[in-house]
Amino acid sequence: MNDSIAFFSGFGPKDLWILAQAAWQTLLISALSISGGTVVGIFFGWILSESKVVGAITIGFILDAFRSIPLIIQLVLFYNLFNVIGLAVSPFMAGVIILGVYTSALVASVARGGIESVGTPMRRAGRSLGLSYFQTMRHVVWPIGLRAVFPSWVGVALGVLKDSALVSVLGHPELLKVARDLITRTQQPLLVLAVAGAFYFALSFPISRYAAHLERKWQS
């Protein structure tokens, strides 16, 4: 019994509350990085796969120098970048702004994987229908080709969301960089760290669930 309360102590529900309100900064940075990161790389995408000409091939070098570069580097890189240029930028707008580079860098090679694979015949059917290029590519290609490969976006989804640790070292008080505050003030780091995943877990789960949910009613 002793064991215990001394394992809880220095742990209370304020800290709990803490952990959470963290956990809300986690999903507000993922959430907002995710959407745009996703919008962005599916035009990229799109350009990759339907462009054959050198401004595809230099968006597609510059995607995978950020694919490339660990994402570590490219925060604490652009963050300062941005302080020299003169820009002032938070750490949670910043962490949004590189989050969202690197998950677009992501989506475009996923984006572009599955616009590739709706063959030539179906675009032509939709063509001899009357449809336009662009009608063909919304009504066809699109719905097929992002459809085939949403399963390698939910997990670019996930990745990014525990990625998102990483704008701890920003000084934003998001997940992570809290549940660290909190093992040098409690000193206890089995607690906290279990805390802080039983958070990430909370986070992801849903995700992974409702897109799984998502897959088996698009296949029935």
The other form holds:
Amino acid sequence: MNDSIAFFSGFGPKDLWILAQAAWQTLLISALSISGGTVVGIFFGWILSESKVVGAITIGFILDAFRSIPLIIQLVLFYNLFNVIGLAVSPFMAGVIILGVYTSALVASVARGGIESVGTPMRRAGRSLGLSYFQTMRHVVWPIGLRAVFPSWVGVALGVLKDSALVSVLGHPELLKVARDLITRTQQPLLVLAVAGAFYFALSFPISRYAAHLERKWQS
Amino acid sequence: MIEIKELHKYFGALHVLKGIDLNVKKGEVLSIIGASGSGKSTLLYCINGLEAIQKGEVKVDGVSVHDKGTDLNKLRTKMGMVFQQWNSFPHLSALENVALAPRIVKGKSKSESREIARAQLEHVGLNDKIDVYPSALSGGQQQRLAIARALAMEPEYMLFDEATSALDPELVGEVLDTMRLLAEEGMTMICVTHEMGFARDVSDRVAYFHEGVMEEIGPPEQIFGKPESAHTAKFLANVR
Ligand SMILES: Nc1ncnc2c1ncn2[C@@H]1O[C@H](COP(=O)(O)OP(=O)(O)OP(=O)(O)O)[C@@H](O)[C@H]1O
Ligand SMILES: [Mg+2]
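Taking the form predicted alone as the starting point, write out the structure of the form predicted in complex with the partner chain.
Everything in the complex follows now, all chains and molecules, and the chain you saw is the first one.
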């Protein structure tokens, strides 16, 4: 009798803590894949902006594939592929890697647009001062171009944060997976989903606030 | 000294510069005038190596600009360039705009490069705009900022590509005044310009470009007084 109470018990304060831990996992997965994916994505975007033909055919094609195949398919496909070829990756690692690659594909096209928005005259102004190609990129083209597309990047980042819920299909205890388990136990889907949703909001809100702050700062 | 010998420049099949021979001595102010499309900007880009050339040679203080072995980045620090579109770096304050190249290219310390920038901003009369971002500056102020930015590298030559053409008429004067100041200080200058008054008053020599050819070069009195080329005379008659 006691057992069944423990098995089907209502949502308690302890569950809030369980969800908080799951939110921490979601934050970890997202932070790692967004930061890694952003760095790699900017690099790809830069290559795309520089080599129109070769880049567009090779990297462009691969990135297009990652952008257009639903993330959930990529997750299941690659996670199983990793295991088939004998790479023992945890669901967490697999989630970070795949979500990171997916992020980089999205960031690449955003970054490319930003870098290309900095025209020849601005680049020449840098070069005419004696800045090398890389110095011009580092101090002129990237800061100007990437700031111009920063709002789009924020959109990508927030999207990836939400899409990280799909990592639940691999069984890693992030927010959505844990919420589902709690629903099974408590039979209180509305309450549990509302709390999980609140956690997602709590993760996103600071990001969008901080982004808005940066945008305002850069505009002055 | 800038020495240009038999310079030919093509954009694809378009023959833009057709054998230019020109020497500019230290301390000289040369103005280049001519119709749109005659190759004036292209010449400036060829001088500081922003454009490749197909034939001939450009030497700056004896160093061949288009030689494979030439360290262009180093050579460019000798030549400041000011463009029609001023291209202020929008993400940097006025001070940072000017301090960037001394710090990055010359490896000066942060405080040293800021000192240089402060001095050059004062030089062009922008001392009260040090912490302002370019978006809050007028076109004339941004162009003077661009001049200060170029001067911060302590160049020996200044190349101006229609520095006032994109400005509202009431802002042209302040930029021309700054250019005049540089000329008085003995800066070697090549100024592509549509400002005939400036060309007449400030230049040691004026060159007239016509369809990729340097049609005529001489002191302002000659060019504006009794031009030898019929093309020059016709151009000046239309400009006035
Ligand atoms: N990057 C380029 N590619 C192809 N053609 C070019 C390029 N830059 C300039 N041209 C052409 O070369 C010719 C000379 O151009 P340039 O800009 O040197 O003329 P300009 O004398 O400076 O004219 P303006 O007074 O209009 O500035 C023009 O016919 C122009 O269309
Ligand atoms: Mg021009």
